[in-house]
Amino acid sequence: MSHKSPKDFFAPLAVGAPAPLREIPARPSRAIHFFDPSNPKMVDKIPQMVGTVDVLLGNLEDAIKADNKVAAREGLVRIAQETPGLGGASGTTQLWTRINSLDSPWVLDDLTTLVPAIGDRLDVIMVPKVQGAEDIHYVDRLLAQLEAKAGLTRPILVHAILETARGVANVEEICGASPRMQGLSLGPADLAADRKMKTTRVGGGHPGYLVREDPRDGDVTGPRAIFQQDLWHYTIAKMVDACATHGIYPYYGPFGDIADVVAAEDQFRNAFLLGCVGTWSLHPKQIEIANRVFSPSVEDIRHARRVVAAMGDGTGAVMLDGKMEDDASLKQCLVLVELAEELAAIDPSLKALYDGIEL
């Protein structure tokens, strides 16, 4: 059992390192768009994407061949140094990276290269296959030492991917392991393998995971409706609860079937409704879907503003369109109103939509 004082939790872990944040900033991150920094075609598109996507993430882990690990790392450094508006406190698009797993031969070089070279531009480091708080503690201390050596004044935040059963079981302690914790993402493919789930899909549902309508009048041979279920509902809900408890942000992860934009939108919306603030994008076509799904609709904002206006000081209850609205309703509506304000500040098209709402 740890006897660390709460006061010590917000002290730098290395002499000269920046002070830890006491609250994680609410920066819109509807789409975390992955790119391979060693792929020239992808790299050429990065400058045009700045300002059009909330987060650009240089991927160093899965999907990068072993022979390309060094090239990807060096490519990410060049991109961060040469791309205006990408990353940092004043960047119009956040810059994240997914480092290699903590047991890999590349991860130490990832951190010791990136932090001194582009630590002032790097907003969040995504750590794969996090098993427990000990993984976050390791990264936390190492980042503090590297930040101090590089003279950084702003701490780099950490994002954990839930990709193992043990990680899901330890999700509470992972979320509370460090003031650096920015959020969590669901890693459905690796998690499915670790759980020995019988699906080969990267995210999304499975036609075999269903419930069937009871037979009518005892006729087991007659037609019966089938309803496909969500394989990830439990895990996402558990992840959302843990993040909300610790004031950090939950995200859906990858949706592998790029062509099936309908199912991707459904999965993203499920995650949004459950409390997630964004998702991963593996292809530019998924950015538009994520931006739309993780932004409240005009109809939702109109209703939320009407409730806020009708509730006055927030006490009591009112009837609006035949429905009772009370203190709990107001809290729900304020979540949407505040999100709309955050998104309108960075998205002119949304600002125009929300500003045009008439009550």
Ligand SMILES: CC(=O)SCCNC(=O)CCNC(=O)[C@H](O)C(C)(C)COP(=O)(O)OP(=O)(O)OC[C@H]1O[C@@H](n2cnc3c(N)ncnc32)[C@H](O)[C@@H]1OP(=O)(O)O
The other form holds:
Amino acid sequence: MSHKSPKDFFAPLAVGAPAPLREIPARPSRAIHFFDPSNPKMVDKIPQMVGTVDVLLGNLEDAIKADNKVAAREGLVRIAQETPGLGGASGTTQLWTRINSLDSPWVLDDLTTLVPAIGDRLDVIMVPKVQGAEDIHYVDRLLAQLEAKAGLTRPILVHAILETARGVANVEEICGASPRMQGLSLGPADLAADRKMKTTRVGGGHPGYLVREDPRDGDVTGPRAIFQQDLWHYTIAKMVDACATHGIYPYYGPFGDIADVVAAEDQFRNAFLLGCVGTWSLHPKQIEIANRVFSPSVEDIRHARRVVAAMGDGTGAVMLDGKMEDDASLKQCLVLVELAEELAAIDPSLKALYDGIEL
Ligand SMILES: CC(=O)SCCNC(=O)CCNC(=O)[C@H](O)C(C)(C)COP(=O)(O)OP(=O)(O)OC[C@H]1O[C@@H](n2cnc3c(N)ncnc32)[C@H](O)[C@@H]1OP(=O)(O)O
Ligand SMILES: O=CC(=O)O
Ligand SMILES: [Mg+2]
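Hand over the structure of the form predicted in complex with the named molecule; the form predicted on its own is what we had up.
Now the complete complex, all chains and molecules, led by this one.
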């Protein structure tokens, strides 16, 4: 197997294509809100959503009827061209798309239509059902050719959905396959099917996946507490480690029980605590949940700032509220403080909230 040298990794893959980025910018992306660009009711709502959500994603893949694939692609081009503030270097809300899968009859037209028409507005292309580095290499080279032809000056980034067993097995090589790699999302619905899990849901837990308290006084039929377990813990943790290793960003994916706002919040918070930077939103009501969960709380920021202040030059150990703090807890606190600063820079209400914190 041949490998590129490090310097070649950052050379454009087509003459005239923009130079790859050396670092993926940490742009807030708490909610990646999915919409169907062929659905007039959803499309009508897009202009008002700009500025209220970090990412708007025009979905072209699953959930778009086969008969509407062309209308969705063309609708996305119109939306990108006509919606102020959406996507590109000056956009207040990022514009992403999810293209059709690489084995589908639509994906080539997706890429050859979108890049010339709206490549300057598209921030990230989400690629579904990625199996290994070879899928990213294919998209990488094709994007470079299309960017060069369109005269683009900014590389379009690539995000892969982790939704096949082989993709999970190859997660490291996927993350490191191209300097375009921006991040990964968990795709629990397709992943469950591909793994032959015996579930029928889009993300979230399952009442049958549990641990049960031991019998009390040996009575196996008596009352015993049960604790539902997280079906996705292993995959999310694996994804977070792979992304952190490669300097890219991990996301939870879809939570399909739109009515169950409480369980959605739990699932999102678990992902936030494990290291994810955001999640998908499938319905407008999930945006508020995601924005809240993926923004550090006032209590977390107050505590983090107190630790930073108490640690002085960052070395040694101190006691704060009966707990030992040192370099390692300081580093955790700095993750939260830096995230709060990034979010405050784009969200005036969060800025006011964080600025008003008294230590
Ligand atoms: C496993 C995966 O691949 S997940 C990713 C693929 N799936 C998706 O992208 C699904 C996206 N979401 C949807 O298609 C829809 O939200 C559905 C089908 C789940 C529910 O749609 P509805 O039954 O219309 O929901 P509901 O009646 O609550 O909608 C309320 C309003 O919000 C609008 N709306 C619903 N979802 C969205 C959305 N994602 N973006 C913008 N507007 C939306 C509806 O059009 C409706 O508008 P109206 O008040 O003008 O009639
Ligand atoms: O595309 C997402 C999934 O869960 O499948
Ligand atoms: Mg899927």
